[in-house]
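First, one chain by itself: the form predicted alone, in structure tokens.
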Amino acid sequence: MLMEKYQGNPIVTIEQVPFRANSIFNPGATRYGNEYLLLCRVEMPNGRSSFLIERSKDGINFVPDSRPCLTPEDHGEFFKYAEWGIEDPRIVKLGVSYYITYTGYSKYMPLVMLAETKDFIKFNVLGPISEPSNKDCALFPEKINGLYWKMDRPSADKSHNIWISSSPDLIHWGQYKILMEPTTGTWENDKIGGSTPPVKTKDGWLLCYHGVRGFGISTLYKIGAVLLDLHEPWKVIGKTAEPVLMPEKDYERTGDVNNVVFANGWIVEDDGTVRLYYSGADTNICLATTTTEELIKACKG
């Protein structure tokens, strides 16, 4: 594997959460001030998810806040789209604000929600930026050709592909283009979806994505990487032929959903070191590391 799993995994478990909850997993990740910050999905006892912040000085040892920072009930006029839970946040800084794309779940099926914060204390929920059924959305961290861009994964019949679109204001989206499709007969045969927000490198926009393949009566979730053109981000330069992370350890094999590694947050350090925060079996939070150089090399391989 191109990614080295931290020997002390998992780094966050439900036992550390200071209130009653079923599980903690699938965090967005960012640097905020002098801290590493994880915005984690916490499934509450009623089975509906909220977001909880975990903070760290070293990116390994995290301490949770005392209560969730964003709940379905905090969504005001948009509550009906998030009544059954909010899930799988991805964080991008644009200007002085941090924008969070996440899944709102309700009787209307999953759709993409957008919220904005400057301090991770107050959150301004801007509402849905997709129709259902859609999820796995990540924003690009800067404008390209004068526009904002996002990737997401709409579901149509049995089709689960990654699409890209643009916007003048983060609210109104158009110019939809297909970005990636599953490669038949491989580890991503059944469906794919975006994982991490893209990061800008001299070689292109680099990001991780997940692939799913049926295996007996179960499914396997693995993670790959892809490189997109800097100026025309709907063009794929290359992607990894093999997964860069896959479920191998007991904490990835057994849990609420078996045989899953799933990520929607990473932090890339100034020296190119990559910290991928991922979950094993939808039950915990783990850490894996690599470098942008190694991922780019594998994408071009």
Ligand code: BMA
Given for the second form:
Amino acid sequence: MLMEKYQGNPIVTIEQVPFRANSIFNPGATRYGNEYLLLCRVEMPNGRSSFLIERSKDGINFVPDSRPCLTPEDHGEFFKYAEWGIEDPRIVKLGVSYYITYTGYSKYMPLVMLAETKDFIKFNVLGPISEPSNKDCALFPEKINGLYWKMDRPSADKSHNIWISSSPDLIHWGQYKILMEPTTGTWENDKIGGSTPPVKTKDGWLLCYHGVRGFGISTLYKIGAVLLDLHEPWKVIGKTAEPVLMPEKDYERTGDVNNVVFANGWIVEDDGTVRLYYSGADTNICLATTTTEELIKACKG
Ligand code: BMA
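Provide the structure of the form predicted together with this ligand, given the form predicted alone shown above.
Starting with the chain above, the whole complex follows.
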């Protein structure tokens, strides 16, 4: 496997959450000041998720805040689109603000929500930036050709592909283009979705994505990587033929949803070290490491 799993995994479990909750998983990740910050999905006893921050000085030992920082009830006029919970945040810094794209879940089914924060204390919920059914949205961390860009994963009938679109203001989106489709008959046969937000490298925009394949009544979630053109980000330069991370360990095989590795946050250090914060079996938070160089080489095949 191209990614090395940390020996002490999982690094965060439900036992350390200081209030009643079912599970903690699928964190967005960023550097904030001199800290590593994880914005985690925490499923509350009623089965609806909120976000909880975990902080760390070394990227391995995390300490949770005492209470959730964003809940469905904090969504004001947008509550009806998040009533069943908020899930899978992806964090991108643009200028002085951190923008968070995440799933709002309700009777209308999943859609993409956008929020902004400068301090991870006060969150401005900007509302839906897609219709249902759509999830796995990440913004690009800078403007390209004078516009903001996002990728997301609308679901249409049996089709689960990644699309890319652009916007002048992060709110109004258009110029939709298909970005990636599953390669049939492989580990990503049934559906794919973006995992981590794209990171700029000299070779192109680098990101992880997940691929899903059904086996009988069960599914298997694995993670791959893809490289996009720097100036024309709707063009795929290459993607890994094999997964870079897959469920192997007990903590990835057994949990609320078996046989899942899922990621929506990573931190790429200036020296190219990649820290992927992922979850095993929708039940914990784990760490895997590699380098941008290794991932790029694998994408170029
Ligand atoms: C996806 C999302 C993720 C979850 C994954 C595996 O559709 O709901 O939150 O981790 O399925 O169950």
